[in-house]
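As structure tokens, one chain now follows by itself in the form predicted alone.
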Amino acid sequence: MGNVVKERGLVLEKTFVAVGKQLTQAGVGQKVLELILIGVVFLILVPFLGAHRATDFAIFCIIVLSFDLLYGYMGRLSFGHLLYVGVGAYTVGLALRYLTTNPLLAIVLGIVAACLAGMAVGAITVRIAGAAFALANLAFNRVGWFLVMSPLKDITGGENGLSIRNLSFWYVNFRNPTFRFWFVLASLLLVFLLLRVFTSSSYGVLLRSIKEDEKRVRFLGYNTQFYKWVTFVLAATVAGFGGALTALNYGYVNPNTLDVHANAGIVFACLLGGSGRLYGALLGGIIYMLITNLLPVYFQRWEFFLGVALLLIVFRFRGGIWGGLEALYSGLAARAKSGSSKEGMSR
């Protein structure tokens, strides 16, 4: 058992050197530009979406990073991902109304708790894969959900909801929905980076090989079951933040927080921008969004939409809108770079 810990241990330090070897290697510039472009990006949609709609859809980006995480790089597919999202919202709101008057530390309370129920949810899933990984996800969703509805409703306020008071602390005000977005876009640009030097270290590459080829990665010597189960609680820890978050947003939760319907709107979000890549989880929230917003103000049946654009996906665009604009780059070089080769020739 001792030798078990300790060599969990060493590949927990492994991993946080590889993190921190990313964060202080050369292409520091590269990603404080990234995270300056993305934040223009949500500047835009304010004036447009109001402060409010606009760190509503960064939530979501959060959320959806956080499932990217899980389906794209280590390739589950999990149908019970806003489980954490729901544990993340409760316990920020039942932490505001019965323990703290501070939202920073409820925050951090929601995070933690996310974190363990993903530990312990995760030391299960991860032992299994394909449709039974999915279907088991949700079951554990569907408990979440039964548990704040019936047993819990007394705290919970079962299918009424439960309100927040507690939104201001000192100079943390999230009354204010210009701080709230401020405060919900800091906190994307933070997951992002973490995400992206996670995703682009020697962690990153491993995961990415467990989703090729497991058994190849474990005859190479590397105890997978715990990579993976690492990697599902990195993902239930982060969507539990997005969870927080939303608790704050609205200041309040209700259990459509935890509805195993609404999974499939994180699913199609990552299918839409492209799984497997951060950007793409990003443009595919940001999009998933406009279309579920906008869309039903002109059209009724505007889920005939959805329905086509993941047809598209799935029989012409399989990398996903970022995908498809990562091909279309890579044509255009190659051809350019064939032309100049060429031109060099004739010469």
Second form
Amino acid sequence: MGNVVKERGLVLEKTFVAVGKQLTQAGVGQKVLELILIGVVFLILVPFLGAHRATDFAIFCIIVLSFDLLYGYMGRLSFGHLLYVGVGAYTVGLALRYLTTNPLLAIVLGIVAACLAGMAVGAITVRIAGAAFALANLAFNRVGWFLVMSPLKDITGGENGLSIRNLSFWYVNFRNPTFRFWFVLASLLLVFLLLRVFTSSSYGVLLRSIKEDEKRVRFLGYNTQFYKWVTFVLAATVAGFGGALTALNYGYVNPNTLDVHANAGIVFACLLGGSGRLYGALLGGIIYMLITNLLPVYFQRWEFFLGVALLLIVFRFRGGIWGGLEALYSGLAARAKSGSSKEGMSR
Amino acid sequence: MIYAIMYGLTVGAVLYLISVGFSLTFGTMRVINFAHTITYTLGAYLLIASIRSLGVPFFWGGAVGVVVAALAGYCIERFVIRRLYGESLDYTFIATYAVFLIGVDIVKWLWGVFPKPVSDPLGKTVDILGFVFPTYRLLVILLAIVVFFGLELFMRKTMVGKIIVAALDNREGVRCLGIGVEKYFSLAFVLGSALAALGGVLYAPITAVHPYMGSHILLLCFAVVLTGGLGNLRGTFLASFALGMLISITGRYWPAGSEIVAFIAMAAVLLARPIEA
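Can you return the structure of this protein in the form predicted together with its partner chain rather than the form predicted alone?
Now the complete complex, all chains and molecules, led by this one.
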């Protein structure tokens, strides 16, 4: 037992040291460049979509990023990720109604609530191997949806949803679309930076090893259940942050935020962009939102489209768009290398 | 109370019919077949369609539903699941979920989104010890028990059944004996689809038929299969009746809890016995 605790402490310590190093020393310039690039992409989107929709896109990207940590990096497919989004959103709504007038404090409360929900559900579902994990999470999502719809109807407003009061406080004014946009963009960059640092640390390597072969990682002496649980909680927490922002962005919460069938959208966005790559998640989030915004104008049967697209991805395009781009790039690089060996050498 | 038990038995019977197929595919291939819901929904809708537009009696409508749904099940197995054998199970899950989405949309397109009621085909009641029960529900329970014993006989006495049972226990071992398990999985899959459609047909007069009726039932079946044990057909039988009872009795004393009590039971079982695939 003592060994296990020591070992956990050791890896966590290593991770924190690595995170600290990453933040202070190596590759700071590159990360700043990446963040600026993402920011610029969203700023370019604003004139086309309007600030409100661009905010929506950014929030969805946060949720997809959190899902990508769980599915793309650790290889655990969850069909109940919206539960935590819903928990975050409802906590913000209820906190602003009954507890506080400060939206920032409400966001913190939403994140904590999603974290706690993730801890409780994760403790049960992480023990399930294989595809049953996905369905068990879906079951818990359904339980959450039902709780909001019926037994807790009096405080959550049931089907009608919950309008949020006290959107402005001090300089923090969530009634102003421009403020919302900048706040959400900053949150997205923060989340991206955090996940970028996490996934490139030794903890991230451990996650990818669990994805490849959990048994071997266990033979190496790691308590994989514990790390799976930590990752689950982390993903839930980030998703709760996304949910809290959703609530503040719309000014109301309704049960659709944790609709069980909407989970397919997140999975689709993640696969479309390319799972296991943070850029893929961002790209997938943006393209998915573009599709959902534009497609209904031309084509009514949304679920049919989603189903066919998912089948196509599963059968043909596993890597998604980002994977395709990477393959294209490496193919071009290889050709350039064989074309002129001198250039290849200098690389 | 007697009525609650009766209702619980009915729900348990229907749950059993749907869970068997799910349990077979989950137990043999470790594949979670989300498209199982669509064969169930399809069975119920075909029943309604054939009763309303063809004017056939309930029995033949049900037969049409079961046969067509079994064919649909075969197509799903042949063209989606078989192409993903030996790959990550997550892809199979996503693919069957995609089939579910397509199926639901087709159902919506053909028959609309609004729930459709089906009338009780028998409409008679039986008087037992002063309690009045609808005959139809008694028949449903009886049918589930017949199916259970039929499956038991099939699994124990025929060669095909024995191979499926062996594959439930150890798939690699069966393959080592030189038996092409895929063929038998396919058979088990079609059998499961037909039984799911039968469940849909039988449950239609008790509840309303709507496009998403399958997804809730599937989660309940999942709870049943996990509670009863993976690929354990007797366990599935017992667990479906136990959970059906639990749902109905909870519904009597705490109506809001009846929807979630099955999942609480599932969580308790999972805490006691994690699944290692």
